[in-house]
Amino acid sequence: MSNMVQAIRMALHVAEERHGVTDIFGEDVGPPLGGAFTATQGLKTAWNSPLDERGIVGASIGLGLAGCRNVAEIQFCDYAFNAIDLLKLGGMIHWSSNGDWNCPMTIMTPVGSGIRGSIYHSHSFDATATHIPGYKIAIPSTPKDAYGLLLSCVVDPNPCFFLVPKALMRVRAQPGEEIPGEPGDDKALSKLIDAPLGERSQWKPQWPDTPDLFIPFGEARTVRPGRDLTVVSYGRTLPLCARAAEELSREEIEAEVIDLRSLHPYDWERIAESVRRTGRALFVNEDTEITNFGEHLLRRTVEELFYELIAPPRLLAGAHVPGIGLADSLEMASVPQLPSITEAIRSLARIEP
């Protein structure tokens, strides 16, 4: 079964073969490297751009306005901040033209902590992305979701962000969550689509016959049902929330865990239905806690579900610090980890009505 990087690579192959993607580009995206995380190895339309995030975003907008579906990678989201004004320009094209102009472009970028990337390669971008209207925003937590959400991005007629949690890139699919058509054996899939080490100029991938699979924007997934509280997360922290919920079931605390999968549009209906049943809500992500997307969800929970809550809703997010340090202890202290998530769920569940 595939890991997330392999799932992305297979989705991009399907996108260029069946869905009109003409250009996949960014720093080191083309041969011989195939991307810093190898997500673009073997793709026919992949090419290397200069080391210039503003140039990458500008080229993506230009291609989109010309009707060329494209996937532009910003190698690490930390450097997307260099191009915020151009990203805003891309997001307003459809609106400012009163719907006359489309701009089919996907900005793909790795996000978050978990690889000891220190201050220049550990930022989150999810809250910033939600502050740029005009984009659909996908952030997967499983290889299958990465495959389906990326295909939804590339066929969309207007701009999309595809945010890839760095810490989950090498995590393999769980049984029952594989992409249809992929080999069930990890080594067999690697032999087909992973470029060999060393000389690879003559190497060509052998793509498995994977189908079109479109995961709709705004459709969350209930990872684990529960009765005592609702935990809403996405990306790197989602598997940690699911694991914490499983561990706490031994204490007779049954937490419902929801994976948002997309941040705009987002599945408010699923969140609201769950919170109405449980009466408690915990929002978890690793972006900094001030002006956090979870704060928006918490505000809406209070405004619309106040009289159905039996405990104050909570946000567990990253510390409001300028960056994440290289030392393991600093990274662990800067963003939610399994112990802090477990304690947040436990303490919220034990608040008496």
Contents of the next structure:
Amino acid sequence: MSNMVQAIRMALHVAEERHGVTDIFGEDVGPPLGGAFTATQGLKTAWNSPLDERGIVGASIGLGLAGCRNVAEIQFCDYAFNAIDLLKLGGMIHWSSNGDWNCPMTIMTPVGSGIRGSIYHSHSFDATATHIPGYKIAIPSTPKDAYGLLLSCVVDPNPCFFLVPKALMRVRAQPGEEIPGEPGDDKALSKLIDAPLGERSQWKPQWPDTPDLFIPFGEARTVRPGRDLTVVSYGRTLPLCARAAEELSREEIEAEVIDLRSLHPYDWERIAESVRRTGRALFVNEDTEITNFGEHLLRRTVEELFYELIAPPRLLAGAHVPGIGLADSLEMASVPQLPSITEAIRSLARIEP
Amino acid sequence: MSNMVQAIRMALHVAEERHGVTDIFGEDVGPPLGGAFTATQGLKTAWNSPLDERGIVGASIGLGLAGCRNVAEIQFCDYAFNAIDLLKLGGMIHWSSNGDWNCPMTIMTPVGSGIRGSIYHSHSFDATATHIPGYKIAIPSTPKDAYGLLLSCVVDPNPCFFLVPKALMRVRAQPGEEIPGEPGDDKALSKLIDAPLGERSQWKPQWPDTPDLFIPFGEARTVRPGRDLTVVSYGRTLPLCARAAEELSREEIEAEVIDLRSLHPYDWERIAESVRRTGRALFVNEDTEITNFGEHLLRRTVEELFYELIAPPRLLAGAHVPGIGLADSLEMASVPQLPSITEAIRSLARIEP
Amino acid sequence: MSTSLRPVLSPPETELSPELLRKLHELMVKGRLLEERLMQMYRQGDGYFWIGGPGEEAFNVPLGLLIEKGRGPQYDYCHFHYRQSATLLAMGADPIDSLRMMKNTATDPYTGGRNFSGHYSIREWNVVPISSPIEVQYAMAPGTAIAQKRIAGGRGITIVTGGDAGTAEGDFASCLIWSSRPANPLPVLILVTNNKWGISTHWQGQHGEKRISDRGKAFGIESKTIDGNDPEICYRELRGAMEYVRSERRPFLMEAIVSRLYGHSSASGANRVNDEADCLQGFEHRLEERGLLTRAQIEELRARFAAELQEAHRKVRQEPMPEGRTIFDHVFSDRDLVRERP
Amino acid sequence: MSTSLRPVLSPPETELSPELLRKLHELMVKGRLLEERLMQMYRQGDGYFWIGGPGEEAFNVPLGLLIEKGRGPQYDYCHFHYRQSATLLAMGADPIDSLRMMKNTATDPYTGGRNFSGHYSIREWNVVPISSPIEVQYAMAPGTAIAQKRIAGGRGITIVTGGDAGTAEGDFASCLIWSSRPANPLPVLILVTNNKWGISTHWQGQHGEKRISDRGKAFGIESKTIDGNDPEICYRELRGAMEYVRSERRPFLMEAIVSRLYGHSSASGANRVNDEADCLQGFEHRLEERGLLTRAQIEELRARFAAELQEAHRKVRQEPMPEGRTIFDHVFSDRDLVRERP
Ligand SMILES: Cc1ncc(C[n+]2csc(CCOP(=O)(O)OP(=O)(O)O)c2C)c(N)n1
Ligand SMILES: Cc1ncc(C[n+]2csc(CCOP(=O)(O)OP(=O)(O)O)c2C)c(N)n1
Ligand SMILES: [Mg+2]
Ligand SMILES: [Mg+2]
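Switch from the form predicted alone to the form predicted together with the partner chain and give that structure.
Up next: the whole complex, starting with the chain shown before.
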């Protein structure tokens, strides 16, 4: 069964074979490396760009304007912050031309903590991305979702952000969550599509025959049903929320866990339906906590569901500090971890109205 | 009595004369123009930079590292988005060096709508600025506040954002709100410190003797007391909130209006005290509404004051669209205006618990 | 036209035909009068902001005539800046549409009243939306050129324009770098109109380089500085450079020295300056001397265009303005996710 | 040393003294062994990530010896990148502190365990915090140089370093532009260590320029490419260029061709490569040939340093790690506004 990086690679293969993707590019995206995380190994349209994020985003827009579906990688989202203006520009091409032009492009970038990436290589991008109008934004937490969301990005006529939680890149799919057509055996899959170490100039991947699978934007996934409170998360923190909920069911706290998957559009119906039932809402992400996308979700919850809330909704997010420090203790203290998530769910569930 | 641009100019004069500011720079900041909005006319340390915002922010950080207090202008905040990474870097110098280095610098930039600035020249910057750790952030709504907040920025040992609402630049101080030492007569002041039109290479300003006045960060100003609800705003929308409150007092709605003035740190005490009294809170700003700083304020209100709220707190902000269109009708529909603010206050006040 | 594999740096000195010269002149006049009308609209309150290219017609008109216009990578992509109404006219745009953009009417075909004067956008002709941030077009241009490069036998090229001061932005360097990559040199015609000013800031104190075109040399990019006030030179040089880019599929950097006749924009008053050469006056003198046009013919031309523009202005005044609720239109090109609330 | 107003492009060919050559060698050995120890720490789990400069010692050591170190604009400002532990050693840094940074202990004097190996920061010596984003140091360097330029009679200069691939970022161009403004040319020594790689991407397909140093020419910046594998050349050339920048108060661009002996970083395995020249081996051969050092002396030196580093490693292993709650320290330099909640 694939991990997320392999799922992305298979999706990109399908994208260039069947959906007209002409360029998959960025720093170290092409041979020999095939991406800092190997997500672009063996792809026929992958190439190495200059070390210039502004050039990468600019070229991605230009390709989109020329009608070329393309996937541009920013090696780490930490390095996208010199190109926010260009990203904004990409998001306004359709609107500023009053509907005349459009710009298909997918900006793919690894996000978040979890690999001891230190001050850089640990940034989140969800607050920034959701504040830029004109983008559809996907962030998977399983290999299959990565596969299906990335295919939805590449065929979309609009600019898309495809955010990849670094911490989940090597995590394998759960049984029942495989991509149709992929070999069940990890080793077998690896043999087919992972480039060998060292010399690999003659290597060619053998792609399993995986189908088109489009996970629509704006459709969340309820990872775990529950009656007591609603936990909305995505990316690295999502599996932690699920585990916390699992553990707390021993304390007779039944938390419903929703994986948002798509941050714009997002599945408000599902959140609202759940919060109406539970009366309690916890939003969890790891971006810094001031002007955070979870605050948007919380605001909307309050504006629309105020009278159905039986406890104050809460946000659990990253500390508002300039970076994530390298030492383990520093990273742990900076962004939500299993204990802090568990405690947040527990305390919210126990508030007496 | 000065308008905001003049107040800024006087503050910068005091800053270079008495507080060691060595460089006031940016595009068209020096002679002959003295700034796109004339805010830097006649200043002895003002100079024109290349047309390069990354260079401007970089030089500002470099000067700060060398211990030179400096004010770097980004001509419009719309053009700061290619330098978010450098701004973030400035905000982490003290932290990443574990307290060894510090970096005094003030990034001054005009923000917001109100001059028919079209897609660019209308951007807000409060959501972006508040999401960057390590900065103190000021945004005045009166000339005197501009004067006192800017002086606080320049003497601060940390990086500061000084955001100038374009729509308020030409608005004159209210009586009682003058800067000590400035001539009461507008014409007299203009003669002293406004550069003449046309040839001006020989012109020298005559600065009135204005004092040090430091408005502390984190100290909001209650513009209007009220018992029925709390309106928290800043920048262009603040005077509109005050006017709306004025008008609504005829309908026996007494809104308390708080001018935040400083977005980081911000005056939580004052907000909390007020909301505890009124039980209703409206946050108004004109940045786009998804992942907006007002959502942070609202979230904190809900987390800390939930049981004291008698109606759902609300945010009134800009529409989540890619830009502000040029036509009057488009600008009006994009960001809060007097009618929409009035209506928001009225409807919030009238909600029956 | 040369099809040799060697760079055509000095295009053949063939005289331009009288018809072409008259056409250049006519379009230059039209371009100038259009800008004058737009400035007048600003002064009369029919628009909030004017910016444009009076003084650049000698460069902009030949450019427009030489562009292979059409939709898609077989044709030229245009990444323009905000001083090119004359290029658009030369390409065949209807001047009334520029008035509509100036007055931000709902009928503005370029932006629907959303963007400033001079900010054209025409998908049918590969004119990508002009946007206000200086120099971003230089970052995007390599993208359309990559698409063009891979068309076998294609002759479409990417054309990018901008001012002198803007070359200080890193995006100008990015354009040079991306266009000259040995792995994939790109068919980009990189143009800079050097009017010696960025708003109020003079070239002098800011530019260590003697010629902006020198910056191409380190990258092995064919580079040249030309007199942008002479339409004959501009036509020949642009034709040569374009032919090089079309056939060699490699970049060319051209700097044209031009004039800024009405200052930066309406923000600086849009007043006529006296100390800069006027390309139109100079060209008219020459045409008169050569007996290609008489003063009377010139005056007649002017009067006709002026009347047409006046009439167009009258017409545009009656046209509807956009409605506020339309701000939610066209955020996405498939469904209006914003209006539906996500 | 020359104080003429003419650029000192070819510094006097005086032989470096035997003492200096031995010192260069000693520091190069020390630098190499330090990097080897850091890689070993990584392999043993005493650190999450290694990046450094084995292969660049011939350039980095002379640089460190020539820097005028101190605090404030009278001294040199150092805007370094992440391959310069040998420069820091040559400046006088204690190697154990590099081990502390590698292991992110609370005792790491540079970042308190917050940043990666190789990311030095020393205010006492004007070493500004090294940060991971490529090339931003080139945008900041002009700022410190502006401060230095205005000190009457000052000889402090700004030194900025970075790699070859990174010059594709606009910030490199910004540095050239800001340093060569006619209104205020700046005393910046702009250095590029060209190891022909950016991670896995080879120079070849990406760089249209033959020499990176050619990019300075358009701006009238004195520019040169040198063999960065020869410490004698590096010492002389750096001394000459520095003297030029110190006395002329103008920029100098120098590119040094260097080797990358252990790949990009621990992320690419940090394995020794065989196809690149090793500056240390080459230098040792020469010193032996000239009779300045014997193999035995070299071995003794190595053994001594290796033992010292092993001992330091043992010591660092016992040192405390930072506590989680310290993340809130030093957000602001006056009050801790974040912890107090704003
Ligand atoms: C990124 C950016 N920064 C600043 C501005 C404000 N601005 C508009 S035009 C201009 C000067 C442009 O000068 P130049 O590039 O020489 O072009 P010109 O207007 O002279 O044709 C400036 C600074 C902008 N539009 N975009
Ligand atoms: C802005 C930015 N983009 C991408 C990266 C990821 N990255 C780290 S090192 C590197 C290659 C740098 O190559 P070069 O500039 O030649 O320096 P070298 O490592 O070879 O010394 C890249 C792409 C980064 N650190 N910063
Ligand atoms: Mg110009
Ligand atoms: Mg390199």
